[in-house]
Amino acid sequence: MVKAGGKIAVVGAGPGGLSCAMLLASRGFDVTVFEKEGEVGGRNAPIHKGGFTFDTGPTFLMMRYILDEIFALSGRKSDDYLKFTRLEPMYRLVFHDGAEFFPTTDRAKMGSEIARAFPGEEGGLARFYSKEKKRLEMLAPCLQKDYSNFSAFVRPTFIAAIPYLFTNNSLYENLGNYFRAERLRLCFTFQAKYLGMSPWECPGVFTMIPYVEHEYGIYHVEGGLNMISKAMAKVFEEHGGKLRLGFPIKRLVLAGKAARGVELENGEKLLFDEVVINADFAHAMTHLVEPKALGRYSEANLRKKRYSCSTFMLYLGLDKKYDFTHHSIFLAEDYRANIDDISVRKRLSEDFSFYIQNASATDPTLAPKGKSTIYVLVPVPNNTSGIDWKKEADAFRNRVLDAVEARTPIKDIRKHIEAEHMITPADWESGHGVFLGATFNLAHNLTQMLYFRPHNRFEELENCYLVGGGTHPGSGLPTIYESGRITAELILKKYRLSQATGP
């Protein structure tokens, strides 16, 4: 392989950082990826407890022809490294009464399904495959690209696509053109929990991504999510990467607006020659980079920004296996309260959404025989609620396995626990590194979209570049996997190189 010259430090291990990494090192660049902990993944890496394993964050993954396309550029095929199972049904939707819903990416079980649930509205469901298929294509070329100068918008791609990107609708109203039924739009909405916001606040355009699973389908991949990015690593270093666990990141070096390297905590300076961060970048601005050297993402203004919600989370390990669906949603009473509580009043909702997945049911390499692991997320406000968790933690833990034992087939929870796991907002910040416990990163407003979103070729220091969920397209697996491409892409373009096209 021709080296292409450049040494390349990438600060964190997690989705976007690999894939980018991965991608480099297959077209010839000297990369090392720094990661804090002893193992890959960030928010996508695996919690071992008790002989039971989770996935700290992701629990399943959409759009995988995204993730098929990264290895394909580098030079490798998915399917020789992972085993994906498609779920169908893809969740089962929880109301407070008891009503369920099956959402299937089958069209004609999909009509039925809302036929059964929802009489006389599923005459709705092939305007909303057509419709938001339509956004979707006129966006996805879009999201695809890079937004560090503001020519981009003149693109003839972004300006065919305007009509479709901005709407002063939300996402429940936009969803309003489709389906009359309150009960039937939340089924379509709930989704706007992976942005981390309000369907009500979300921007109409993320319509496309209930579209997206409906027409794509969801996978679990065995030994659970975490695995993909443990492939990365080792595509990655099947390319000749050098991966450094174990290896936190002080700060950056600088020369003036420049970085330069890393400084490793135990004082060691290393000089590269780009530096790419995946780290939460509200969090890598506040403790990587000298505050004169930040410009607009001073602390003061990144404080000022809007951030996504945060999560509630326990990993329990169950000495006994449940019949049920792989992924459930269970709805609050009042949904819209519970989402206000969240994202206007922050205080914590008397009654609350939750979701659980039942991983066992599809994977027995996650749990011994005859266990079980039970990842149950609970959205709650991030730390701008000033909710102190060191007080309300156990508490909320009760509350939280007290609805899942009145809720969910899994009645005696309490007296299966084998093992446990929690993670509060306050863990979040001060365990992983997120800026503000907001798990889901920046929000999605379109003020903070595209180039209004931190750059991937970062504005403010010269040979350095931004991947994650932080970054432009977005939070999200697949959308983190596109930030890493598109990083890739801005510095093979720097080095006159054009991307891999894989095997």
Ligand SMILES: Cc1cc2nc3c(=O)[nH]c(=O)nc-3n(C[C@H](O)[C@H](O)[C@H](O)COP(=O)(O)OP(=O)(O)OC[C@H]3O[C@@H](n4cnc5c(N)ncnc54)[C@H](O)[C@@H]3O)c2cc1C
Second form
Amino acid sequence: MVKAGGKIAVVGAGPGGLSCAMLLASRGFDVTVFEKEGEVGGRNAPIHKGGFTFDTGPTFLMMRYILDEIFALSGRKSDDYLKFTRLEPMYRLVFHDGAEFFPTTDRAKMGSEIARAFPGEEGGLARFYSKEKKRLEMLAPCLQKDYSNFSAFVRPTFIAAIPYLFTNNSLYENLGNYFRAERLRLCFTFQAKYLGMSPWECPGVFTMIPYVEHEYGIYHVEGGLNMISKAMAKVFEEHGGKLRLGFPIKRLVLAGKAARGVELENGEKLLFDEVVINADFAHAMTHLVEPKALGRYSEANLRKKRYSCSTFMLYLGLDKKYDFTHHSIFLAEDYRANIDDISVRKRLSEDFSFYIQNASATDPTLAPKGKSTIYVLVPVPNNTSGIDWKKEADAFRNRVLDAVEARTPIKDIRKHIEAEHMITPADWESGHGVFLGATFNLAHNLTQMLYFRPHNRFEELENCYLVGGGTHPGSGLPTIYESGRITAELILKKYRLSQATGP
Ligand SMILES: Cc1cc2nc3c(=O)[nH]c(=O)nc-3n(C[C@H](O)[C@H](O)[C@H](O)COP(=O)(O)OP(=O)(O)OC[C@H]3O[C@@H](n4cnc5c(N)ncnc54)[C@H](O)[C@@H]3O)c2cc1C
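Can you swap the form predicted alone for the form predicted in complex with the named molecule?
And the full complex, kicking off with our chain again.
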């Protein structure tokens, strides 16, 4: 491979950093990825405990074709590195009274499922498919573009998409165009979890997310979704990329308002032509960049922005195999009150919704034979709540275990726990470097999207770029992979290269 000339540092080996790094390395750039942890993946890394393997964060892979495209652009086939399983039904939603709903990508079966659970509502499904398909067709090309310049708003593709983007209603309200039954609408709003937002606040444009689930399905990867980051790191190294694990970057090396390289913990300074930041955006700004270089992203300004919710996590290795769906979502009796507790009142709810992944139902590699790997996620307020997790964690853990016992086939759960790991919002912030413990990053309200989200070509520093959930297009694996692609494209352009043509 002809060397492209640019020497690039990527700070962080999360999905954003890795997707960008593999694309650049495949185009001949001299790329070094610095990761503070001993393995790749960030929030997408595995947790290994007592013979059990858990994904730390993402468990739903949507829009698999975007991942495939990133591999293809890097000269590889994702199937050669990863074993995918498409999940059908995609997941199970369970209401407080035990009523269940099983969404599937099979349109005929989905119609029958709605007719079974919500008789008379089937008619809305065809409208949902056709209107949201159109929205995706109009918006997908816009989301794949860079918004580092305001002029992005005058692109013909953007202008044509405006009516589909600014719906002036929330996700929940928009679903009212298709379905009347409140519960059925909730079945299409749970996806706001990916954005860490309330469906009553989340812009209606995000009805695209349940649509893409229904159109393209949801995948599991053998060994867990963490295997995707491992595969990306492998491709990166195959293209000559240098992966430095256990190398925390202390700060960026700056010359005025230009990035010149990175400084390691031991004070050593390494010079690069371009620096790509994948570390959580607000954490990076408050830890890696000198305050005087920050401009509009000073800590005070960052604290004024809106952030996603946080998550309380339990990873449980159980000594028994359980036969229920791979993904289950258990909704609180008063779903709205629970969501308002999280995003408005910033307190823990008495009655909370939670998500359980029973990955061993599909993937025997994750637990010893006859045992189960159980992942429990409870959406909770981010750390603007002031909740003292040192005091609350044990009591909340017990409440979560009680809820799991009460609402799932897992009984006497405490007697079956062989391995356990817990992450609280405080741990996300202090241990995982996630600003305010907001696990899904900056919120996705329209004033923090597109041009108004921190730019892929970082606006405050020259030679500095962003990738990951904190930049455009946003949090969630497919959009994070897109951020890697957009940022790589910007760097390629700077060196007068394109993804399509060689150096
Ligand atoms: C609990 C949870 C569940 C989620 N579920 C889903 C899901 O089901 N589907 C989905 O699509 N998305 C999901 N997401 C959202 C998103 O896909 C993940 O959070 C994703 O891992 C974010 O990727 P990233 O590249 O932005 O950042 P990260 O994964 O956070 O990676 C950033 C990397 O930077 C490193 N770093 C930080 N500081 C430094 C430093 N100073 N020096 C060197 N390295 C540094 C970190 O160690 C880390 O490896 C979930 C997230 C969470 C937390």
